[in-house]
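Take a look at this one chain, the form predicted alone, written out in structure tokens.
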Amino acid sequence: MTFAATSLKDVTFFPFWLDNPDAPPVEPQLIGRTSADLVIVGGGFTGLWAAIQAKEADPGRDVVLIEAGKVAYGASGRPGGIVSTSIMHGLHNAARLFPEDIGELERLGQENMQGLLGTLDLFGIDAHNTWGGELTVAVGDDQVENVRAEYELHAEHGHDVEFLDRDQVQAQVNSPLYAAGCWNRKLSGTVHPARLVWGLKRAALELGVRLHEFTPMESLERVNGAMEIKTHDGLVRAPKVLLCTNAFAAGHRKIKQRVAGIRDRIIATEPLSGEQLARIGWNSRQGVYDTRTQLNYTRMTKDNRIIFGGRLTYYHDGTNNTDPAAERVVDPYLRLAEAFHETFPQLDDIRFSHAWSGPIALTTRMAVHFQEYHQGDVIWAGGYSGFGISTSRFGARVGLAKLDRADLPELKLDFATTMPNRILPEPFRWIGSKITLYALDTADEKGGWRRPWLKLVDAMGFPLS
């Protein structure tokens, strides 16, 4: 039996950072008729940032929270965890799409993770947070001058940066794999995913927000002047209503023009034992991205367990299943469980506790935008294709500003006043996807027409490779 078959024998498929005693009880359900001075759509991280910005702002505002099932049960309990200052899915990210105000928006990172981190210590939220910083490496001696520029980049606009050869970089984080990297130290690290979200609900309703959980939006229109929204055994009427829902994509039919649910997959070991962590280093406990085409990325959790995730799917029903009975099976994660073992080879004796998939929102940006819907009083943020975790604070921050038409210098900026491109409708989509998420699995291995393929999608605009 092969390592990865081996190794996923008896695992769990659930979320690791769900699997958790510390889960705080569910708030009731919306049942009934009422009103609010906003309607916030989603429990999630963009939610619930939002909701505590919005009392925060003005402690007066009538602030009401649906979720459609239990908070962080959605996506923002299933990443992988590692977070960092930047707001437009990395620098690289960000020189590519918005090159004029890639000034702006670094300064408008760091005050944004200063942000969080000023939350975490006003209601003392205990998210496991660790500050050991993210790394980025090169998979091969090919993708050095990559990781190269990676570490120019972060320098030129002020970053606390090193770059390590192979040496250094394998002091770091012992795998025979990384021949070079980025090591980008201030202000990112990793957190407990689920105790963030949980910690953000308990502010939340500090705060006073009335906090509805297992409350279905059903439907949102405009009535007599106000909004409405019907849920499953109620109905709330408020001026401004902001939709959180992210890859999930509800709350007006066309937001799915611009917005792919893609799944990615994580599985985590067992916690390792003080012999196999000395096998590994990784004394620091950065966040790691490599550079393989299908992306990969790793970071440790407090209890000395290594989360590996990155391996992307798509399904033709879109995003509205939060759990697909066919992620609950072990073949999706076999390729995920070899790629783990052609990293870390010297522990060939673990095993892993739990597998699973959540929901990323893919436009051709890669990073958050805004849409706006009934004359501006209802703005969807979102479209976080990964380092989600921080920028959703500043995605509810912009907004709420969209949505309260506040006189915000960053409004005037790029990213705020325009969207990223339409892409495929279905069944187009759905071809489009796997043709690519195949060439992107097979790409290092077998190269020919991937490559070209690959190079084809990154310039209509997904810079999956």
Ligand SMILES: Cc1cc2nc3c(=O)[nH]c(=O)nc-3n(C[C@H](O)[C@H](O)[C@H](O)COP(=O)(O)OP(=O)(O)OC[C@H]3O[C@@H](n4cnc5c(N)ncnc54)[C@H](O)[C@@H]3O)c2cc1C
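Right, and the form predicted together with this ligand of this protein, after the form predicted alone?
Just this one chain is shown here; partners and other molecules are left out.
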């Protein structure tokens, strides 16, 4: 049997983060009619941060949060858990999109992270934070210059950053693939995402948010001047609604025009023994992104597992991009395990305990944006494109400020006043994504038409190449 087949033989298809006895009890579903000052739809990071910040700004505001399933069962209970200060999917992406505003976006990112830490402190949330920084690693010599450029950009903007040559990067994380690294130590690292969501849920409840789980929104319309949300067994009326439904809303006719719901995958190892740990080093426990065309990201957990992610797929049937049941398709995990083996061949005796996938709201911006409906009384905030753990707090704050028509200087910045490009409709979207994901998978190995294709996709607005 191959390494991939052996190592995945006894795997549990469920997120490691959610397989945890510390999960909080479920809040009751909404039954019957109610009203509120603000309704938040979606109980992931964005929805919970919105609820907390709305209550902190005005404790008297009556806030109802409804979640279709359990809190954290969307993307927020499923990520790699690498946390960054950037609110625009990294400095490089911010520079690509909004070069004029980059200084202000950097400042807002810092402020956002300080606010996040303040909430963790205030409510005593232990999300296993580890501030070892982020490490971007070059896979192969031809990527070294890209990593050096990343280092220079971060140094120019005052980050605490170090360029690592082959020996230095392998002394940090021992992979024979790593040819260089850019280690950014500026307030970034890793968290246990489910513990973070559950902590935010507790904080929201303590602040008086009325939270209903297993309460899917079934319709949303204006009735007699207020917004009316029908759920399976109830109805809630409010003047304002914040939609924090992430990739799930990619099934919505209008939101979908700019957002594609895609799936990404992760595998988690059994805890490493002391001797296995010694084979890889990784004493600083950075969150690591590599430069493979179909990128992999990896990190350690508190109990010494390796989390290894990155295997995108897109299904024509939109629900398969968000339905957790779709995570049992085995083939992509075999490919992910092979990539793990190439990265850490010295861990050929390791076994994987968990494998799972989750929905990503992908846009051409690769970062948060805001869609307004019903004359601005309904706002959708999202589109983090796989980079939303800390940014969701910022997305929630800006979404609320837009909803309340607040006079905030950041609402005048381009990120808040513009939208990402529209994406091709189906079936062209599906065809395009199939070709693109195949090109991403095989470009490093086979080259040929794949690189020009990825450049074309890049030119159309998706920064993939």
